[in-house]
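Encoded as C-alpha coordinates, the following chain is the form predicted alone, with no partner shown.
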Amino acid sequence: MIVARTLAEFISAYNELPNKSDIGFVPTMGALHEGHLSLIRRSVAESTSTIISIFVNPTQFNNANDLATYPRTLEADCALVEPAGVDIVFAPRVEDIYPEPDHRIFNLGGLDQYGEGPRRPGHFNGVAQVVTRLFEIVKPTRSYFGEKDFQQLAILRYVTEDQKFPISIIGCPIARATDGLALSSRNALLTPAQREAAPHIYQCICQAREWKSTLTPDEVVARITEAINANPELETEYIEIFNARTMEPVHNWEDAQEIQLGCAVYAHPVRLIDNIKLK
(Lines of atoms letter the chains of each structure in order from A and count residues from 1; the text may use other names and numbers.)
(Lines give C-alpha, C1' and ligand atoms only; values in the text may rest on other atoms or scores of the structure.)
Protein backbone atom coordinates (compact mmCIF):
# COMPACT_ATOMS: atom_id res chain seq x y z
CA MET A 1 0.00 0.00 0.00
CA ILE A 2 1.30 3.43 -0.97
CA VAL A 3 0.53 6.52 1.11
CA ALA A 4 0.60 9.58 -1.16
CA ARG A 5 0.79 12.83 0.80
CA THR A 6 0.98 15.15 -2.21
CA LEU A 7 -0.67 15.27 -5.61
CA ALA A 8 2.66 14.51 -7.30
CA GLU A 9 3.13 11.40 -5.15
CA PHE A 10 -0.41 10.29 -5.95
CA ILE A 11 0.04 10.68 -9.70
CA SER A 12 3.23 8.62 -9.54
CA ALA A 13 1.48 5.82 -7.63
CA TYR A 14 -1.63 6.02 -9.81
CA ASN A 15 0.41 5.54 -12.97
CA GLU A 16 1.61 2.17 -11.63
CA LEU A 17 -1.89 0.73 -11.20
CA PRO A 18 -2.50 -2.33 -13.40
CA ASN A 19 -6.00 -1.44 -14.68
CA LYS A 20 -7.09 2.18 -14.61
CA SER A 21 -10.49 1.29 -16.05
CA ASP A 22 -11.47 -0.67 -12.91
CA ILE A 23 -10.80 1.51 -9.88
CA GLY A 24 -12.88 1.63 -6.73
CA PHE A 25 -12.70 4.82 -4.68
CA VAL A 26 -13.70 5.56 -1.09
CA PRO A 27 -13.42 9.27 -0.18
CA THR A 28 -13.11 9.86 3.58
CA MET A 29 -12.17 12.53 6.08
CA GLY A 30 -10.17 10.06 8.15
CA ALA A 31 -10.65 8.92 11.76
CA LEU A 32 -11.58 5.64 10.12
CA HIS A 33 -13.73 2.94 11.71
CA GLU A 34 -15.60 -0.23 10.80
CA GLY A 35 -18.11 1.73 8.74
CA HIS A 36 -15.34 2.92 6.43
CA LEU A 37 -13.88 -0.58 6.35
CA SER A 38 -17.22 -1.96 5.12
CA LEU A 39 -17.03 0.43 2.14
CA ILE A 40 -13.39 -0.46 1.51
CA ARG A 41 -14.05 -4.20 1.62
CA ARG A 42 -16.82 -3.86 -0.93
CA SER A 43 -14.57 -1.83 -3.22
CA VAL A 44 -11.77 -4.38 -2.90
CA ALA A 45 -14.21 -7.19 -3.72
CA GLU A 46 -15.55 -5.40 -6.80
CA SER A 47 -12.49 -3.59 -8.18
CA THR A 48 -9.04 -4.38 -9.50
CA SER A 49 -7.59 -1.51 -7.46
CA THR A 50 -8.94 0.44 -4.49
CA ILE A 51 -7.99 4.01 -3.63
CA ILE A 52 -9.10 5.86 -0.52
CA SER A 53 -8.66 9.53 0.22
CA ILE A 54 -8.18 11.02 3.67
CA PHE A 55 -8.83 14.74 3.56
CA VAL A 56 -10.62 16.96 6.07
CA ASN A 57 -12.32 19.25 3.59
CA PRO A 58 -12.52 22.85 4.86
CA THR A 59 -15.19 23.97 2.39
CA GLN A 60 -17.90 21.71 3.83
CA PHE A 61 -17.66 22.98 7.41
CA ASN A 62 -19.90 25.86 8.36
CA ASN A 63 -18.65 25.67 11.93
CA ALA A 64 -14.98 26.62 12.44
CA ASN A 65 -14.81 24.78 15.76
CA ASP A 66 -16.13 21.59 14.15
CA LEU A 67 -13.35 21.82 11.55
CA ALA A 68 -10.71 22.47 14.20
CA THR A 69 -11.77 19.58 16.43
CA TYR A 70 -12.44 17.00 13.70
CA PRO A 71 -10.28 13.94 14.53
CA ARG A 72 -7.08 13.57 12.50
CA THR A 73 -5.45 10.15 12.89
CA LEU A 74 -3.59 9.44 9.64
CA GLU A 75 -1.08 6.90 10.96
CA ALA A 76 -3.74 4.85 12.72
CA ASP A 77 -5.99 5.09 9.66
CA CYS A 78 -3.27 3.71 7.38
CA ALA A 79 -2.57 0.83 9.77
CA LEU A 80 -6.28 0.02 9.82
CA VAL A 81 -6.86 -0.07 6.05
CA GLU A 82 -3.68 -1.74 4.80
CA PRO A 83 -4.82 -5.29 5.71
CA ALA A 84 -8.12 -4.65 3.89
CA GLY A 85 -6.33 -4.48 0.54
CA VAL A 86 -6.17 -0.76 -0.21
CA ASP A 87 -3.68 0.06 -2.97
CA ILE A 88 -3.29 3.82 -2.47
CA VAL A 89 -4.11 6.14 0.40
CA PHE A 90 -4.31 9.69 -0.95
CA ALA A 91 -3.83 12.10 1.96
CA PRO A 92 -3.35 15.41 0.17
CA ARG A 93 -2.60 18.89 1.41
CA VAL A 94 -5.24 21.60 1.08
CA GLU A 95 -3.21 23.23 -1.71
CA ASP A 96 -3.31 19.97 -3.69
CA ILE A 97 -7.11 19.93 -3.68
CA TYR A 98 -7.61 23.69 -3.86
CA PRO A 99 -4.63 25.28 -5.63
CA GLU A 100 -6.94 28.28 -5.95
CA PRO A 101 -10.08 29.14 -3.96
CA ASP A 102 -13.01 27.05 -5.21
CA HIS A 103 -15.92 29.37 -6.02
CA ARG A 104 -17.99 26.80 -7.91
CA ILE A 105 -21.69 26.73 -7.07
CA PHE A 106 -23.33 23.42 -7.93
CA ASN A 107 -26.82 22.56 -9.04
CA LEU A 108 -27.95 20.23 -6.27
CA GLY A 109 -31.37 19.57 -7.75
CA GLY A 110 -33.15 21.14 -4.78
CA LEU A 111 -32.13 18.16 -2.63
CA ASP A 112 -30.37 20.51 -0.20
CA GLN A 113 -33.50 22.47 0.66
CA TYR A 114 -34.48 20.17 3.52
CA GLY A 115 -32.90 18.14 6.30
CA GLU A 116 -29.26 19.03 6.79
CA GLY A 117 -29.30 21.73 4.10
CA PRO A 118 -30.89 24.69 5.92
CA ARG A 119 -29.09 23.78 9.14
CA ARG A 120 -25.63 23.63 7.57
CA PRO A 121 -25.55 26.40 4.94
CA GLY A 122 -23.04 25.71 2.18
CA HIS A 123 -22.23 22.23 3.48
CA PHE A 124 -23.46 20.23 0.50
CA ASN A 125 -21.93 22.62 -2.01
CA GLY A 126 -18.62 22.10 -0.19
CA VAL A 127 -19.09 18.34 -0.38
CA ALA A 128 -19.75 18.63 -4.11
CA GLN A 129 -16.62 20.75 -4.52
CA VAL A 130 -14.29 18.25 -2.87
CA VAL A 131 -15.84 15.10 -4.32
CA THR A 132 -15.84 16.39 -7.89
CA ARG A 133 -12.25 17.56 -7.45
CA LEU A 134 -11.28 14.11 -6.17
CA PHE A 135 -13.15 12.48 -9.05
CA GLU A 136 -11.12 14.57 -11.49
CA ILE A 137 -7.88 13.40 -9.86
CA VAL A 138 -8.69 9.74 -9.14
CA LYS A 139 -10.90 9.00 -12.19
CA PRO A 140 -12.61 6.04 -10.48
CA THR A 141 -14.95 3.55 -12.09
CA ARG A 142 -17.16 3.48 -9.01
CA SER A 143 -17.21 5.34 -5.72
CA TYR A 144 -18.59 4.09 -2.40
CA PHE A 145 -20.51 6.10 0.19
CA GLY A 146 -22.31 5.17 3.39
CA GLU A 147 -26.07 5.49 3.73
CA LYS A 148 -25.64 7.12 7.15
CA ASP A 149 -25.22 10.34 5.18
CA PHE A 150 -28.43 9.60 3.27
CA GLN A 151 -28.99 13.12 1.95
CA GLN A 152 -25.34 13.48 0.93
CA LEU A 153 -25.57 10.22 -1.02
CA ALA A 154 -28.66 11.44 -2.91
CA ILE A 155 -26.99 14.77 -3.69
CA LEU A 156 -23.76 13.16 -4.90
CA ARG A 157 -25.72 10.85 -7.20
CA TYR A 158 -27.44 13.92 -8.64
CA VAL A 159 -24.22 15.92 -9.01
CA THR A 160 -22.35 13.01 -10.59
CA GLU A 161 -25.04 12.66 -13.24
CA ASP A 162 -25.43 16.42 -13.69
CA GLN A 163 -21.67 16.87 -14.17
CA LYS A 164 -21.58 13.84 -16.48
CA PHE A 165 -18.94 11.92 -14.57
CA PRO A 166 -18.81 8.33 -15.89
CA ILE A 167 -18.78 6.98 -12.34
CA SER A 168 -21.17 4.62 -10.54
CA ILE A 169 -22.15 5.89 -7.08
CA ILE A 170 -22.57 2.91 -4.75
CA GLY A 171 -24.52 3.33 -1.50
CA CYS A 172 -23.63 0.95 1.33
CA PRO A 173 -25.67 0.12 4.45
CA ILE A 174 -25.13 1.92 7.75
CA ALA A 175 -22.60 0.18 9.98
CA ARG A 176 -23.69 0.10 13.61
CA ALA A 177 -22.17 -0.79 16.94
CA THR A 178 -23.69 -3.78 18.73
CA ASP A 179 -25.91 -1.39 20.71
CA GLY A 180 -27.27 0.19 17.53
CA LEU A 181 -25.34 3.47 17.45
CA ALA A 182 -24.45 4.45 13.88
CA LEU A 183 -20.68 4.38 13.54
CA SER A 184 -19.16 7.84 13.07
CA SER A 185 -15.76 9.43 13.46
CA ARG A 186 -17.41 11.90 15.82
CA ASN A 187 -18.30 9.10 18.25
CA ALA A 188 -14.69 9.26 19.47
CA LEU A 189 -15.46 12.72 20.87
CA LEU A 190 -18.26 11.47 23.16
CA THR A 191 -17.74 11.33 26.90
CA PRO A 192 -18.45 7.94 28.57
CA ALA A 193 -21.86 9.20 29.72
CA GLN A 194 -22.70 10.48 26.24
CA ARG A 195 -21.57 7.24 24.62
CA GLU A 196 -23.83 5.33 26.98
CA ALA A 197 -26.76 7.59 26.08
CA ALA A 198 -26.19 7.77 22.31
CA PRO A 199 -27.79 4.39 21.37
CA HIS A 200 -31.05 5.84 22.73
CA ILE A 201 -31.30 7.77 19.44
CA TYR A 202 -31.55 4.63 17.32
CA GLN A 203 -33.86 2.92 19.81
CA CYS A 204 -36.25 5.86 19.63
CA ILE A 205 -36.30 6.33 15.87
CA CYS A 206 -36.91 2.60 15.33
CA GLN A 207 -40.18 2.96 17.24
CA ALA A 208 -41.45 4.96 14.25
CA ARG A 209 -41.92 1.66 12.43
CA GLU A 210 -44.54 0.64 14.99
CA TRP A 211 -46.10 4.06 15.52
CA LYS A 212 -46.70 4.74 11.83
CA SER A 213 -49.61 2.31 11.82
CA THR A 214 -51.61 4.55 14.18
CA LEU A 215 -49.97 8.00 14.04
CA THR A 216 -49.39 10.60 11.32
CA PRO A 217 -45.79 11.47 10.35
CA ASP A 218 -46.02 14.73 12.30
CA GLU A 219 -47.26 12.87 15.38
CA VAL A 220 -44.43 10.34 15.06
CA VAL A 221 -41.89 13.18 14.88
CA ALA A 222 -43.32 14.75 18.04
CA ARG A 223 -43.33 11.44 19.89
CA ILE A 224 -39.73 10.60 18.97
CA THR A 225 -38.50 14.10 19.79
CA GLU A 226 -40.02 13.83 23.24
CA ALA A 227 -38.53 10.36 23.78
CA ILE A 228 -35.00 11.39 22.77
CA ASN A 229 -35.07 14.60 24.79
CA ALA A 230 -36.11 12.65 27.88
CA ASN A 231 -32.46 11.57 28.10
CA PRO A 232 -30.56 14.41 29.82
CA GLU A 233 -27.44 13.78 27.69
CA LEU A 234 -29.29 14.32 24.41
CA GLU A 235 -31.00 17.23 22.67
CA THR A 236 -32.81 16.84 19.35
CA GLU A 237 -31.95 19.36 16.65
CA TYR A 238 -34.45 17.97 14.17
CA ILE A 239 -36.33 14.87 13.11
CA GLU A 240 -37.84 14.75 9.64
CA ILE A 241 -39.87 12.11 7.85
CA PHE A 242 -39.35 12.67 4.17
CA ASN A 243 -39.67 11.48 0.60
CA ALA A 244 -36.53 9.40 0.06
CA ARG A 245 -36.19 10.63 -3.53
CA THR A 246 -36.81 14.36 -3.13
CA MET A 247 -35.90 14.87 0.57
CA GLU A 248 -39.16 16.82 0.96
CA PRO A 249 -40.95 16.25 4.30
CA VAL A 250 -44.13 14.18 4.11
CA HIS A 251 -47.18 14.72 6.30
CA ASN A 252 -49.16 11.66 5.19
CA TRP A 253 -47.89 8.12 4.72
CA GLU A 254 -49.38 8.04 1.23
CA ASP A 255 -47.42 11.12 0.08
CA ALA A 256 -44.51 9.03 -1.27
CA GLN A 257 -43.66 5.47 -2.22
CA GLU A 258 -40.31 5.59 -0.43
CA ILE A 259 -40.15 7.26 2.97
CA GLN A 260 -37.16 7.79 5.22
CA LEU A 261 -36.72 9.22 8.71
CA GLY A 262 -33.63 11.33 9.37
CA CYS A 263 -32.45 13.10 12.49
CA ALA A 264 -29.69 15.14 14.06
CA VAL A 265 -29.20 15.00 17.81
CA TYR A 266 -26.68 16.77 20.03
CA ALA A 267 -24.72 15.10 22.78
CA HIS A 268 -23.20 18.51 23.38
CA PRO A 269 -21.09 19.57 21.66
CA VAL A 270 -21.06 16.46 19.45
CA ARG A 271 -23.65 16.35 16.66
CA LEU A 272 -24.88 12.87 15.71
CA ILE A 273 -26.98 11.98 12.68
CA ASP A 274 -28.90 8.83 11.81
CA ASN A 275 -31.68 7.61 9.52
CA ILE A 276 -33.89 4.60 8.89
CA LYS A 277 -36.21 3.49 6.11
CA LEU A 278 -39.90 3.57 6.99
CA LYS A 279 -41.52 2.69 3.67
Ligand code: PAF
Second form
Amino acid sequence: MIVARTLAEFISAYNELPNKSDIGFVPTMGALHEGHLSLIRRSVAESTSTIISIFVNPTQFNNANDLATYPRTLEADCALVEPAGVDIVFAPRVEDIYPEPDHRIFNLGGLDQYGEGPRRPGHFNGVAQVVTRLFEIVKPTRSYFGEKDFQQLAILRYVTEDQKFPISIIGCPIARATDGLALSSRNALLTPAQREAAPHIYQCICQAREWKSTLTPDEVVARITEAINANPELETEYIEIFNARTMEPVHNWEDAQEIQLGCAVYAHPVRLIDNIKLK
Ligand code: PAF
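Rather than the form predicted alone that you just supplied, could I have the structure of the form predicted in complex with the named molecule?
All chains and molecules follow, beginning with the one already shown.
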Protein backbone atom coordinates (compact mmCIF):
# COMPACT_ATOMS: atom_id res chain seq x y z
CA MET A 1 0.00 0.00 0.00
CA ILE A 2 1.35 3.39 -0.99
CA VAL A 3 0.51 6.50 1.03
CA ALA A 4 0.71 9.50 -1.29
CA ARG A 5 0.92 12.81 0.57
CA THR A 6 1.11 15.06 -2.50
CA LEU A 7 -0.42 15.10 -5.98
CA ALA A 8 3.00 14.28 -7.51
CA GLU A 9 3.39 11.25 -5.24
CA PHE A 10 -0.12 10.15 -6.13
CA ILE A 11 0.47 10.42 -9.88
CA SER A 12 3.61 8.29 -9.73
CA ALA A 13 1.82 5.61 -7.66
CA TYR A 14 -1.22 5.78 -9.95
CA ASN A 15 0.94 5.27 -13.06
CA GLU A 16 2.07 1.91 -11.66
CA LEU A 17 -1.47 0.52 -11.30
CA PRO A 18 -2.02 -2.51 -13.54
CA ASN A 19 -5.50 -1.81 -14.95
CA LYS A 20 -6.62 1.79 -14.96
CA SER A 21 -10.01 0.89 -16.39
CA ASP A 22 -10.95 -1.03 -13.23
CA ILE A 23 -10.35 1.26 -10.29
CA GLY A 24 -12.56 1.44 -7.22
CA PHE A 25 -12.44 4.69 -5.25
CA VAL A 26 -13.57 5.49 -1.72
CA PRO A 27 -13.34 9.21 -0.94
CA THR A 28 -13.19 9.91 2.82
CA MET A 29 -12.29 12.59 5.31
CA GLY A 30 -10.39 10.11 7.49
CA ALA A 31 -11.01 9.07 11.10
CA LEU A 32 -11.93 5.80 9.48
CA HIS A 33 -14.23 3.25 11.08
CA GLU A 34 -16.09 0.06 10.22
CA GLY A 35 -18.51 2.02 8.00
CA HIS A 36 -15.66 3.16 5.74
CA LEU A 37 -14.21 -0.36 5.86
CA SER A 38 -17.45 -1.79 4.49
CA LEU A 39 -17.13 0.55 1.47
CA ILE A 40 -13.46 -0.32 1.08
CA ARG A 41 -14.09 -4.09 1.28
CA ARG A 42 -16.74 -3.83 -1.40
CA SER A 43 -14.41 -1.85 -3.66
CA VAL A 44 -11.58 -4.34 -3.13
CA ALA A 45 -13.95 -7.22 -3.95
CA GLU A 46 -15.18 -5.54 -7.14
CA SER A 47 -12.08 -3.78 -8.49
CA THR A 48 -8.55 -4.60 -9.65
CA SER A 49 -7.22 -1.68 -7.61
CA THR A 50 -8.69 0.35 -4.77
CA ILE A 51 -7.75 3.93 -4.03
CA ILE A 52 -9.01 5.81 -1.00
CA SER A 53 -8.61 9.50 -0.36
CA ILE A 54 -8.29 11.04 3.08
CA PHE A 55 -8.86 14.76 2.86
CA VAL A 56 -10.68 17.02 5.29
CA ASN A 57 -12.19 19.28 2.66
CA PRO A 58 -12.33 22.87 3.92
CA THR A 59 -14.89 24.01 1.32
CA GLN A 60 -17.66 21.77 2.68
CA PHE A 61 -17.48 23.03 6.27
CA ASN A 62 -19.77 25.92 7.05
CA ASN A 63 -18.63 25.96 10.67
CA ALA A 64 -14.99 26.85 11.43
CA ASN A 65 -15.04 24.98 14.75
CA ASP A 66 -16.32 21.81 13.09
CA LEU A 67 -13.43 22.01 10.58
CA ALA A 68 -10.87 22.70 13.33
CA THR A 69 -12.04 19.84 15.56
CA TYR A 70 -12.70 17.27 12.82
CA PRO A 71 -10.65 14.21 13.91
CA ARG A 72 -7.41 13.66 11.97
CA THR A 73 -5.85 10.24 12.50
CA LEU A 74 -3.84 9.40 9.36
CA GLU A 75 -1.53 6.78 10.90
CA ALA A 76 -4.35 4.82 12.51
CA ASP A 77 -6.37 5.13 9.29
CA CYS A 78 -3.56 3.63 7.22
CA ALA A 79 -3.10 0.78 9.71
CA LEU A 80 -6.83 0.05 9.51
CA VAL A 81 -7.13 -0.04 5.73
CA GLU A 82 -3.89 -1.75 4.73
CA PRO A 83 -5.08 -5.27 5.65
CA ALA A 84 -8.30 -4.66 3.68
CA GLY A 85 -6.26 -4.54 0.46
CA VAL A 86 -6.15 -0.83 -0.41
CA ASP A 87 -3.53 -0.04 -3.07
CA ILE A 88 -3.17 3.72 -2.66
CA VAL A 89 -4.11 6.08 0.16
CA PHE A 90 -4.22 9.58 -1.29
CA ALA A 91 -3.89 12.05 1.59
CA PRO A 92 -3.17 15.30 -0.23
CA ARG A 93 -2.44 18.80 1.03
CA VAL A 94 -5.03 21.55 0.50
CA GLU A 95 -2.88 23.07 -2.26
CA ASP A 96 -2.89 19.77 -4.19
CA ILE A 97 -6.66 19.82 -4.38
CA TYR A 98 -7.15 23.57 -4.59
CA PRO A 99 -4.09 25.13 -6.28
CA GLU A 100 -6.38 28.13 -6.67
CA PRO A 101 -9.57 28.96 -4.77
CA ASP A 102 -12.46 26.96 -6.23
CA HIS A 103 -15.29 29.28 -7.25
CA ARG A 104 -17.33 26.71 -9.16
CA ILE A 105 -21.04 26.68 -8.40
CA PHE A 106 -22.61 23.32 -9.25
CA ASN A 107 -26.05 22.49 -10.52
CA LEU A 108 -27.32 20.20 -7.75
CA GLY A 109 -30.68 19.61 -9.41
CA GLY A 110 -32.51 21.28 -6.52
CA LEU A 111 -31.66 18.29 -4.31
CA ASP A 112 -29.95 20.63 -1.83
CA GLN A 113 -33.08 22.67 -1.12
CA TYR A 114 -34.23 20.50 1.80
CA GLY A 115 -32.79 18.48 4.67
CA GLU A 116 -29.15 19.29 5.27
CA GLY A 117 -29.06 21.90 2.47
CA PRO A 118 -30.58 24.96 4.16
CA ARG A 119 -29.03 24.01 7.51
CA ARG A 120 -25.51 23.84 6.08
CA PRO A 121 -25.33 26.57 3.41
CA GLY A 122 -22.66 25.85 0.80
CA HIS A 123 -21.97 22.36 2.17
CA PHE A 124 -23.14 20.34 -0.81
CA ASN A 125 -21.49 22.68 -3.31
CA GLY A 126 -18.24 22.14 -1.39
CA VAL A 127 -18.76 18.37 -1.51
CA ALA A 128 -19.34 18.61 -5.28
CA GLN A 129 -16.16 20.70 -5.65
CA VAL A 130 -13.94 18.20 -3.87
CA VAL A 131 -15.49 15.04 -5.28
CA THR A 132 -15.32 16.27 -8.90
CA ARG A 133 -11.71 17.37 -8.35
CA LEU A 134 -10.89 13.94 -6.89
CA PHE A 135 -12.69 12.24 -9.78
CA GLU A 136 -10.52 14.22 -12.24
CA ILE A 137 -7.36 13.10 -10.44
CA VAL A 138 -8.26 9.49 -9.60
CA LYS A 139 -10.35 8.71 -12.73
CA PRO A 140 -12.10 5.78 -11.01
CA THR A 141 -14.37 3.25 -12.67
CA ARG A 142 -16.70 3.25 -9.68
CA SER A 143 -16.92 5.24 -6.48
CA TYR A 144 -18.44 4.18 -3.17
CA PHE A 145 -20.42 6.35 -0.74
CA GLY A 146 -22.29 5.52 2.46
CA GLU A 147 -26.07 5.86 2.69
CA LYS A 148 -25.64 7.56 6.05
CA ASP A 149 -25.15 10.73 4.01
CA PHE A 150 -28.28 9.93 2.04
CA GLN A 151 -28.70 13.38 0.52
CA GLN A 152 -25.00 13.62 -0.35
CA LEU A 153 -25.29 10.32 -2.21
CA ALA A 154 -28.31 11.55 -4.20
CA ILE A 155 -26.54 14.82 -5.02
CA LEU A 156 -23.34 13.07 -6.09
CA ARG A 157 -25.29 10.73 -8.37
CA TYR A 158 -26.87 13.81 -9.93
CA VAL A 159 -23.58 15.74 -10.29
CA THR A 160 -21.75 12.72 -11.73
CA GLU A 161 -24.37 12.40 -14.44
CA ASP A 162 -24.73 16.13 -15.01
CA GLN A 163 -20.95 16.54 -15.39
CA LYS A 164 -20.79 13.40 -17.56
CA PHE A 165 -18.20 11.55 -15.50
CA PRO A 166 -18.09 7.92 -16.73
CA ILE A 167 -18.16 6.66 -13.14
CA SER A 168 -20.66 4.33 -11.39
CA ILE A 169 -21.79 5.72 -8.06
CA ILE A 170 -22.40 2.92 -5.58
CA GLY A 171 -24.35 3.49 -2.38
CA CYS A 172 -23.58 1.23 0.60
CA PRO A 173 -25.80 0.58 3.65
CA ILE A 174 -25.28 2.40 6.95
CA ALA A 175 -22.96 0.55 9.34
CA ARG A 176 -24.23 0.66 12.93
CA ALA A 177 -22.77 -0.07 16.32
CA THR A 178 -24.43 -3.02 18.10
CA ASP A 179 -26.59 -0.52 20.02
CA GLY A 180 -27.85 0.96 16.74
CA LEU A 181 -25.86 4.21 16.60
CA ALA A 182 -24.87 4.99 13.01
CA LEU A 183 -21.08 4.85 12.76
CA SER A 184 -19.54 8.27 12.19
CA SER A 185 -16.13 9.85 12.59
CA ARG A 186 -17.82 12.43 14.80
CA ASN A 187 -18.79 9.74 17.34
CA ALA A 188 -15.17 9.93 18.55
CA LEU A 189 -15.93 13.44 19.82
CA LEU A 190 -18.81 12.35 22.12
CA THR A 191 -18.40 12.34 25.90
CA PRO A 192 -19.16 8.98 27.57
CA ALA A 193 -22.60 10.28 28.64
CA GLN A 194 -23.37 11.48 25.11
CA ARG A 195 -22.17 8.20 23.61
CA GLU A 196 -24.53 6.36 25.93
CA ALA A 197 -27.42 8.65 24.93
CA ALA A 198 -26.74 8.66 21.18
CA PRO A 199 -28.37 5.26 20.30
CA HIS A 200 -31.62 6.83 21.49
CA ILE A 201 -31.71 8.65 18.11
CA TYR A 202 -31.95 5.44 16.09
CA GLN A 203 -34.37 3.85 18.58
CA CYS A 204 -36.69 6.87 18.28
CA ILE A 205 -36.59 7.21 14.50
CA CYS A 206 -37.35 3.48 14.08
CA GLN A 207 -40.64 4.04 15.89
CA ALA A 208 -41.79 5.91 12.79
CA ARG A 209 -42.24 2.49 11.15
CA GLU A 210 -45.03 1.70 13.62
CA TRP A 211 -46.45 5.19 13.99
CA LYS A 212 -46.89 5.63 10.25
CA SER A 213 -49.92 3.33 10.23
CA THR A 214 -51.93 5.74 12.40
CA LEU A 215 -50.22 9.14 12.17
CA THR A 216 -49.46 11.61 9.36
CA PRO A 217 -45.81 12.35 8.49
CA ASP A 218 -46.01 15.70 10.31
CA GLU A 219 -47.41 14.00 13.43
CA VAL A 220 -44.65 11.40 13.29
CA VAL A 221 -42.03 14.16 13.06
CA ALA A 222 -43.53 15.88 16.14
CA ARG A 223 -43.62 12.63 18.15
CA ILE A 224 -40.05 11.69 17.30
CA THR A 225 -38.74 15.18 18.04
CA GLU A 226 -40.39 15.02 21.45
CA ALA A 227 -39.04 11.53 22.14
CA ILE A 228 -35.45 12.42 21.19
CA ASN A 229 -35.48 15.69 23.12
CA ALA A 230 -36.70 13.85 26.22
CA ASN A 231 -33.10 12.74 26.59
CA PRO A 232 -31.21 15.63 28.23
CA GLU A 233 -28.02 14.91 26.23
CA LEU A 234 -29.78 15.33 22.87
CA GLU A 235 -31.38 18.20 20.97
CA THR A 236 -33.09 17.66 17.63
CA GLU A 237 -32.17 20.14 14.92
CA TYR A 238 -34.62 18.68 12.45
CA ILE A 239 -36.48 15.54 11.49
CA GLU A 240 -37.75 15.36 7.93
CA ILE A 241 -39.85 12.75 6.18
CA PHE A 242 -39.14 13.15 2.50
CA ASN A 243 -39.41 11.80 -1.01
CA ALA A 244 -36.29 9.64 -1.37
CA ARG A 245 -35.84 10.69 -5.02
CA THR A 246 -36.39 14.46 -4.81
CA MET A 247 -35.61 15.07 -1.10
CA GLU A 248 -38.82 17.10 -0.90
CA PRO A 249 -40.70 16.76 2.43
CA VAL A 250 -43.92 14.72 2.20
CA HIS A 251 -47.04 15.45 4.20
CA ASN A 252 -49.02 12.35 3.19
CA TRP A 253 -47.76 8.80 2.97
CA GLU A 254 -49.23 8.60 -0.56
CA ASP A 255 -47.17 11.58 -1.78
CA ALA A 256 -44.20 9.49 -2.94
CA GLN A 257 -43.33 5.91 -3.82
CA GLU A 258 -40.12 5.91 -1.81
CA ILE A 259 -40.06 7.71 1.51
CA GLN A 260 -37.11 8.26 3.82
CA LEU A 261 -36.79 9.83 7.25
CA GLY A 262 -33.68 11.91 7.92
CA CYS A 263 -32.55 13.78 11.00
CA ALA A 264 -29.82 15.86 12.55
CA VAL A 265 -29.48 15.82 16.32
CA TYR A 266 -27.03 17.68 18.50
CA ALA A 267 -25.13 16.10 21.35
CA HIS A 268 -23.60 19.54 21.83
CA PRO A 269 -21.45 20.57 20.11
CA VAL A 270 -21.37 17.36 18.05
CA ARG A 271 -23.93 17.11 15.26
CA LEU A 272 -25.12 13.59 14.44
CA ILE A 273 -27.15 12.60 11.40
CA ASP A 274 -29.06 9.44 10.61
CA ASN A 275 -31.76 8.20 8.25
CA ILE A 276 -34.02 5.21 7.67
CA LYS A 277 -36.23 4.03 4.85
CA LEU A 278 -39.96 4.23 5.62
CA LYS A 279 -41.47 3.20 2.30
O1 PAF B 1 -18.77 11.83 3.09
C2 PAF B 1 -17.64 12.33 3.26
O3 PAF B 1 -16.81 11.88 4.05
C4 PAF B 1 -17.28 13.57 2.48
O5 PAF B 1 -18.36 14.43 2.32
C6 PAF B 1 -16.62 13.26 1.12
C7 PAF B 1 -17.58 12.56 0.19
C8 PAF B 1 -15.38 12.42 1.34
C9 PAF B 1 -16.20 14.58 0.43
O10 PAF B 1 -15.28 15.28 1.22
